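Given next, in structure tokens, is a single chain: the form predicted alone.
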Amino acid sequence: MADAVTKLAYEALQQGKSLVGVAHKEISTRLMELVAPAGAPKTLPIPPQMLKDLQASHKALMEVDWQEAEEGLYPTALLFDAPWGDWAARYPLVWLDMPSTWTRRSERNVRDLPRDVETDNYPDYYLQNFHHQTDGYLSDHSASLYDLQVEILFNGTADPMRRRVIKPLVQGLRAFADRPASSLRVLDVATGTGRTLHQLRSALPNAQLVGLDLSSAYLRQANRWLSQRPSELPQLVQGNAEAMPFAEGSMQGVTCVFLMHELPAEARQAVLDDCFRVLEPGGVLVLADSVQLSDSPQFEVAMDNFRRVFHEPYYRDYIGDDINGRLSAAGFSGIRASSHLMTRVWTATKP
């Protein structure tokens, strides 16, 4: 009975988050279209069948999230874990930030970055306002709003989709079952504010976790948030995922969540190549990102609307890219993939 009540509470929570996300996006999208310049791309209407497919995929995601918690892959408490008070306090700031977002979209200004940014420290493709976001990824202000903005974007399903990397990662790490868990090193590439690291810590309480990100501002936010739980504080490192500051073969597991679609093709390959380099033979890479046209053609309109509303300069190329082929080119084997709502998860092994 307790499990049934807990599951109902989880389903009610997710439904509530979904309704809030849908309402917020509906209002903000309509307002954004009112101030959009002539010729700006408009969102396409959602076909009724696609809406049914999205609802079915959402239900399936919630079911697998619950089942994997029941299996003990991560504690059930993680399903309810979020900084609710912090997000409630920041929600008005999301709305206050929108006029500057609309202005950038109207002016088609995608290089509106803080003046004190040392541009030589970043690749050129990184120096822009992804999502039309204030300051791009280069300020504490941006980092403070990011998690809440992503939750709204995904209608409250961001963490359930992130958690889909846990099972293949845990399964892949069984290749090192003869070693103490405390000796295993798992790297989260493009860790941002540390939400994926937090999910991983619940599943791997004894492993050494490392987070790498190019943005010092986002790493500061990750440190502020994760330091509230001192027992789980990982090592946080600033660096470019194309050439990571780690020794060859120094990691047994690597995760990478929601990065690939924000990279040009050559950088995408370079990141996968370096993930291969830092893994020990037998190690596992788990990659999660947007679904693509080849695996989820039924969601083509949703993918198209995403790039119409947000500044995502490499997304169109990404959704047609051959990630399996790129993983093979990097040297990986045992490549397999599955889709969960709007997220595609790849698992690959270093021979």
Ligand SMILES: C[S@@+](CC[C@H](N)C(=O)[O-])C[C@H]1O[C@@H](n2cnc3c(N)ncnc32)[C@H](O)[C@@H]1O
The other form holds:
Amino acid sequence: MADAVTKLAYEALQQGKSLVGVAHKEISTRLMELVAPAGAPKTLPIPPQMLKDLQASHKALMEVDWQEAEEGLYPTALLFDAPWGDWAARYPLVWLDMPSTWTRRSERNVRDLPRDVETDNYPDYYLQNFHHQTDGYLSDHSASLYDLQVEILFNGTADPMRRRVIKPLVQGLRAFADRPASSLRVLDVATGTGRTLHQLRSALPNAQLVGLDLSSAYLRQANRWLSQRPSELPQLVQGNAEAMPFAEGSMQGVTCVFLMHELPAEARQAVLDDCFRVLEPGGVLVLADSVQLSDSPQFEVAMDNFRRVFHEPYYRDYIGDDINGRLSAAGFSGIRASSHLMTRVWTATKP
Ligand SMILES: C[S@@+](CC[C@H](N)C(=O)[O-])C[C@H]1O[C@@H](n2cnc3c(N)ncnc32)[C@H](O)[C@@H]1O
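Switching forms now, from the form predicted alone to the form predicted together with this ligand, please provide the structure.
Now the full complex is given, and it begins with the chain already shown.
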């Protein structure tokens, strides 16, 4: 009985988030059409069948999220966990930030970055306003709004989609079941503000967690958020995922969430090659990113609209890319993949 009520509460929460996300996007698009019509994105209408498919996939995502909590992969409390107070306080800032986003979009200005950024420290492809967001990934202001902006973009499904890396990761780590859990090292590549690390900590309370990102501002935000529970605090390292500052074979598990679509093709391969290098033989890589045209052709319009609304310079190339082929080229075997709403999850093993 208690379980049924909790499940209902979870579904109601997800439906509520979805409504807020849809309403927010509808209002902001209408406002932009009024205030900055030249830059307002021209999106394609969602066909009725696609809407039905999206609703069915959303339902399936909630179901698998609930089931995997029931299986004990992570606590049910994680399904309700979010910095609600913090997000409520930041929500007005998301609106206040919008006019500058609209201006950049209207002017097609995608290199509007803080003046003090040491550009030599970053690859050229990184020095852009991804999603037209203020300061790109290069300021505390951007880092402070990012989580909420992603929640709105995905209608509240970002964490349920991120959690899909947990099961294949936990299963992959069973290859090291003869070792103490506290000796296992799991690296989250492009960890951003640490939302995936937070989910992983609930599932792997004893493992050593490490997060890597190019943005020191995003890592500061991750540190602020994760250090609210000091026992959870992972090691946070600034670095380029193409050449990570970790020894060969030093990790038993690697996750990487929502990075691939923001990289040019060569960098995508370089990141997968380096994930392979840092894994110990027998170790597991779990990669999560946008679905692609080959696995989810029914969502082609949604993929196209994403690219039209946000500055995502490598997305079109990504959705047609052969990630299985790239994983094989990096040396991985046992490659398998599954889709969860708008996220594709690949699991691969280092032989
Ligand atoms: C779309 S965000 C995803 C963040 C996080 N994984 C999540 O689930 O929210 C992309 C992240 O990749 C980071 N990033 C982009 N290129 C990178 C690179 N070459 N090396 C390391 N991090 C990179 C960005 O700083 C940003 O935090």
